[in-house]
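Presented as structure tokens, the chain that follows is alone, the form predicted on its own.
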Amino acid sequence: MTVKLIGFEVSPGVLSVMMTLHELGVPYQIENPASWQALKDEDYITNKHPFGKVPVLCDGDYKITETRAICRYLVSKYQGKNNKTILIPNDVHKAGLVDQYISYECSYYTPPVAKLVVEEVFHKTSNPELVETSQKEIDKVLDVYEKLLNGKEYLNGEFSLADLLHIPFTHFIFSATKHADWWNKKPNVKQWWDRISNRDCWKKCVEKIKF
């Protein structure tokens, strides 16, 4: 049975799951809800996501929500079955470090980046105070990443789920805002971003982004 992904192709969370599916070589179909407002309908909240969010993944009779949980599930079930791509290593120590970097992404990187993307890309508004605050927050985070990436091509040495989860929100910074220079002025960060954003599986996702 084909895996079904419920959500909108413009959603960063949905894009993360789409890329994970492509990286693992898992066929899937995407189902768009009727509208964003439909996510708040009682039926959707009862049967899909209790907080009215996307993505939602259905794998046969199994349903799971939340981006990182879905991605981890897909890796646990499908990694190694359709290709040789490794998103979470089998080695317990390396796997632990991938989780560590995912925690950095979730706790420190994505919150300020997402705040800016939602404001400028999705709400299409400009708030100079938010930009100033975001620049300070993001610059501090990127300074840390510049050190983390010193001498490495990827956060964990090899491409992993940790790198993947950084891509969607950062893509919108580069494609739809004027703030890409915040990343480009950090040599290690720039090289890392160029590497992960040019993966074929991400290019397939970009083709499907719909505003």
Contents of the next structure:
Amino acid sequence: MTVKLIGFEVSPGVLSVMMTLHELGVPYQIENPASWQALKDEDYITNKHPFGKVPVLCDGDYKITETRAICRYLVSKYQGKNNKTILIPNDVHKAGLVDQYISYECSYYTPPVAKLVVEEVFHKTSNPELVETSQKEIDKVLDVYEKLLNGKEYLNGEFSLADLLHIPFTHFIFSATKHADWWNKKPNVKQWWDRISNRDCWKKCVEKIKF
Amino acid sequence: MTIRLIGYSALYPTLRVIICLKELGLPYELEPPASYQSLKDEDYIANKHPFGKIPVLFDGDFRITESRAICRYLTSKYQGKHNDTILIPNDVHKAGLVDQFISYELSYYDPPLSKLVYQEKFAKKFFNKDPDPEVIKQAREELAKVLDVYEKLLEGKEYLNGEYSLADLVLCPGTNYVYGAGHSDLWDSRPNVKNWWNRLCNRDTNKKSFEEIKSFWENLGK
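Switching forms now, from the form predicted on its own to the form predicted in complex with the partner chain, please provide the structure.
All chains and molecules follow, beginning with the one already shown.
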């Protein structure tokens, strides 16, 4: 039975799950809810996501929500089954560090980047004050990433789920805002972004983005 | 070699890891940093946590940061080794749901909860700021909506995923603070949530950990 992914192909969370499915070679069908407002309907809240969010993944009768939990579940179940791609290493120490980098993405990287992307790309509003505070915050985070990536091609040495989860929001910065230079002026960060955004699986996802 | 945990037990992310270590039956040494300001020192940032945070865990030479990542690592490595406690089930579907509930805690439960923790426990004692009633009011309203969802999630269940798991553990330390700081009504007014919280408070590891923290705050006043 095919995996069913519920969401919109513009939501960064949905795009992260799509890329994970592609990377693991797992076929899937995407189901768009009727509208963003429909996510607050009683029916959606009861049967899909109790907090009215996307993505939601159905694997046969099994339903799971929350982007990072879905991605981890897919890795746990399908990694190594359809191809050799490793998104979370089997070694418990390496896996722990991937988890740590996922937490950095979630706690420090995504919040300021998402705020800016939502404002400029999804709401299409211009807010110079937000740009100024975002730049300061994002610059501090990217300074840390510049050091983390010293002598490394990816956050944990090899490509992993931790790198993947950074891609969708960053893609919107590069493709739909004027702030790519905040990343490009840091050599390790720039090379890392070039590397991860050029992955075949990401290119396939980009083709499917629907505003 | 004993596990070294760098952090302050009074700060609830550190306490999360302490409870996890206790649940798995793991001995550890707690090493409080020299001061809260020392977390921004170049040495700390280079050798402990690149974002200047706590907790940090050393397992021999292996260093790992971020409380939920640390808990997952400890569970991965040590679950079943010293006792029978299961924090993450072995079944991939059950484990996925535990992960989902940990994500609910991180995304929806913790944001308003942490605002209340700061306002009620830390603002005055550590930063000499009076609690802000407007922030408290908004955080309570947000948390109330989240707990309405939890009330439904807990219908017919003793714990979030049926059996006790890491998903319940991660929210215990913060909840203990807010519950005891005059906001117990948020939990007690919802029957499933109330029973669930009572159940969690009655776990030995939580009883011990909450007692230790109580002494910390009592001694702080002296």
